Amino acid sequence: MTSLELRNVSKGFKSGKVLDDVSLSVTAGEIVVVFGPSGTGKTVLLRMIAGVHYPDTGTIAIDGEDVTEASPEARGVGMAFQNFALFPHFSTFENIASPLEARETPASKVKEQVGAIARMLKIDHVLGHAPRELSNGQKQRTALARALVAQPKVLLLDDPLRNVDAKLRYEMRMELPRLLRTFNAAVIYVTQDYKEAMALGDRIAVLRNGRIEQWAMPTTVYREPVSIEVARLFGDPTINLLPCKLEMNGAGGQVTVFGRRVPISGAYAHAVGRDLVAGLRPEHVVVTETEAPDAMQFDLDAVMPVNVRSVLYLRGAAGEELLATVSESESARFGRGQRKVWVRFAPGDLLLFDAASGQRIAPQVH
């Protein structure tokens, strides 16, 4: 059952329109990540669902009931913020218990529910501490416990891992999906970290300029981005973008990149005559030190280690730049760069975009 549904929601302020015709649905037990750069309207979207802001147009429904104009306390929504937003003069216990106290829950029930959620989040040993005595990780878990303790139908998480250290962020990316599913709430998780979006989301809604540009499973967003801009947002290092020409030859076609004609599916025939851009992910670029029949020669300018992979900076004969990634063990073969290497890639890994609109060109199979 759809627990949360937004239909054609728009919102503006004096500075202009922030959200424009946004539609989104989340089922019970599902995590939908709203991903996008800073300033795209992600937090405003959450505040409208919570009832802090009301939409100018459109409707918001929870469990099939229209709550567009309902008060925040009538919606059954829990929310955790990136800045924790804990009450400074309350203990950890009192912070977690505050939603239950607002509902006038009996004291014995409050103690039982707070204890249960604190044990689950491994903060039961700091229930008597004030927020100033907590680490950022403990503050984050306290804010999450407060959002979950009343077992909301809808849970809104506003970049909750942004202010915690890298180790805890990594651990919580693995732990959160399991934890959240035990509550069977419809979860909207906001972030501007694409790795977090890929790790946590059952589906990702890419929000740009107040509109949802793509809404799909993580693998689809990465492998079949709807536009150049979406493709750029996912991946580190970013996708290679190469101006190219498409020609048809019998049943098949070919694109010219780096001065070399590369065979491509005839399903792209409808794009002949348009100015195109080919997209190639760095991990799809194969770099070798020996020549191969289908390889192109490049200059290796530099090698930069990044986590457990290394980025190779390559330059073509006409000065074209190309990024490739290799494993940590492979990077040792290239030393510090500055040599001739050979590059190849599978034509099926190329993404084609319209140069004017930036939209991805999908193959058409008849």
Contents of the next structure:
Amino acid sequence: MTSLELRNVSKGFKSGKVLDDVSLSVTAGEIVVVFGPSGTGKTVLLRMIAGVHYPDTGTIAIDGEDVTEASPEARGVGMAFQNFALFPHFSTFENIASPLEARETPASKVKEQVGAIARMLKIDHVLGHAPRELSNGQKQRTALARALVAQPKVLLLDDPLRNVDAKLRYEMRMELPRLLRTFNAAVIYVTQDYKEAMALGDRIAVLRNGRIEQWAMPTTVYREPVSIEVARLFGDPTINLLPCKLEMNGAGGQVTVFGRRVPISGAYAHAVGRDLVAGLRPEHVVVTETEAPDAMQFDLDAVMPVNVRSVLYLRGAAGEELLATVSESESARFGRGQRKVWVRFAPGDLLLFDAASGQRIAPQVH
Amino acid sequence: MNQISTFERIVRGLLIALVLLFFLFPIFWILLMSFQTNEQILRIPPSLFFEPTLQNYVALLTGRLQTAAGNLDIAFMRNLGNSLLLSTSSVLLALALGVPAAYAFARYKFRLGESIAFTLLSFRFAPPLLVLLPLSLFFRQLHLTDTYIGLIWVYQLICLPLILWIVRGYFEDISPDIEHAYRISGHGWWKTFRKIAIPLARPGIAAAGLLAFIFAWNNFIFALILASASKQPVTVGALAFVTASGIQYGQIAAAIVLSVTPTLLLALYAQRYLVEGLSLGAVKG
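Alternate state requested, the form predicted together with the partner chain (shown: the form predicted on its own):
Now the full complex is given, and it begins with the chain already shown.
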């Protein structure tokens, strides 16, 4: 059942339009990630659902009831803010209890429910503390507990892991989906970290310039991004983008990248003659020290270890730059770089985009 | 790093002592004067050693001043009462009006908002004497001359802009998200204002209230022109000590000591709110 539905919502401020014709629906128990670079209206979107801002046009419905004009306290949503927004003059307990208190829950039940959620989030030992005495991780959990305690039908999480340290962020990324499942709320989770989006989202709405550019499952957004921009935003290190032209060669086609002709599926025939950009994810680039069939020679400029994978900075014969990632164990073989290596990739991994519109060209199967 | 040399410590102590002497000695001298007779005060050279007398305080409290030229009635205690009444009610009224207004100016953008706020501030630019002539004419027509209500109204010229602008700054410093979070929790606008905005701005409200009280207490010219003896505060009442038989320095000193006391007590009381940490650790950073 659809718990939250936004229909054709637009919102502008004095500085211009922030959201343009956004439609979204979230069912109970589903986590929808709103992903996008900063300044694309993600936070404004959440605030409109919470009732802090009102849309210029369009409607918002919670549980089938139109709340477009309703005030924040009448909506019964839970929200965790990026900056935590704890009440500094309340204790942790009072902070978490505030939604229950507003619903006039009897004191004994308040105590019980706050205790339960605090135990779940491992902050039961700091319930008596003031927010300023908490670590950032505890503040973030307190904010989360406050959003969850009244078991809202709609839960809004505004980049809640933004201001916590990397280790905790990693832990929470694992823990959150499990925690959220137990509450069966319709969750909107805002982030600009694609890994978080992949880890948490059942569906992802990629928001760019106030519009939803893609609305799909995480793997779809990753494998079949609708445009160059989505492909660039979604993935780290950034996707390699190589200008190219498509020619037909009998039944199949071919594109020229790095001065080499690469055969490509005939299903792209409809894009012949257009200026294209080929996208190649760094992890699809295979780098070897020895020559292999179809491999091209590149200079390895630098090796940078990032988490479990290392990023290789490569330069082609004509000076083209190429990023590749290899596993940590493999990266040991490349030392610190500064050597010649051989590079190949599977042509099927190439994503083709129209250079002018930036839109992805999907293969046409007849 | 934190080591301070002995020399530095001595110099620092000396300088602090100098500053304290400069600011506190006059007050100390007035305290001494309040326990002396006029003759002792005017003695040359002045002396730190004298037989203390309570005569000045007795004269003020009983309202009878005995001078060489005879007995004189003074209304000092009434003046003190007037000062308390006028300052307290002016500040309370200004807080009741100014705090919600400051909140509105801090949180909402509305048409002419900035102009209205600035106009209120501009009351503080105008020399009081310039405003007083038209004001006294209006007051006569409105039958507000020589009434407490009229004076309290005029005192809003002093208190309201002060409270409005100081408290507004404090409200602006509170992250709106804290209030949003409280509303989203399910609390109404009015409760959010009472439970979140006001407590978080309390240091500012205390500071502004104290300042407004001091300004109101020290005001002289409004009451001098707009009220008669029975409604006048101590600042105007002190003029009575300039008598035909000379200036009553002893009583003036005692009057000063008595009239400083309420403000001093208020400042001591408000101090703990002034230093109360504001929204520390509530939001990141």
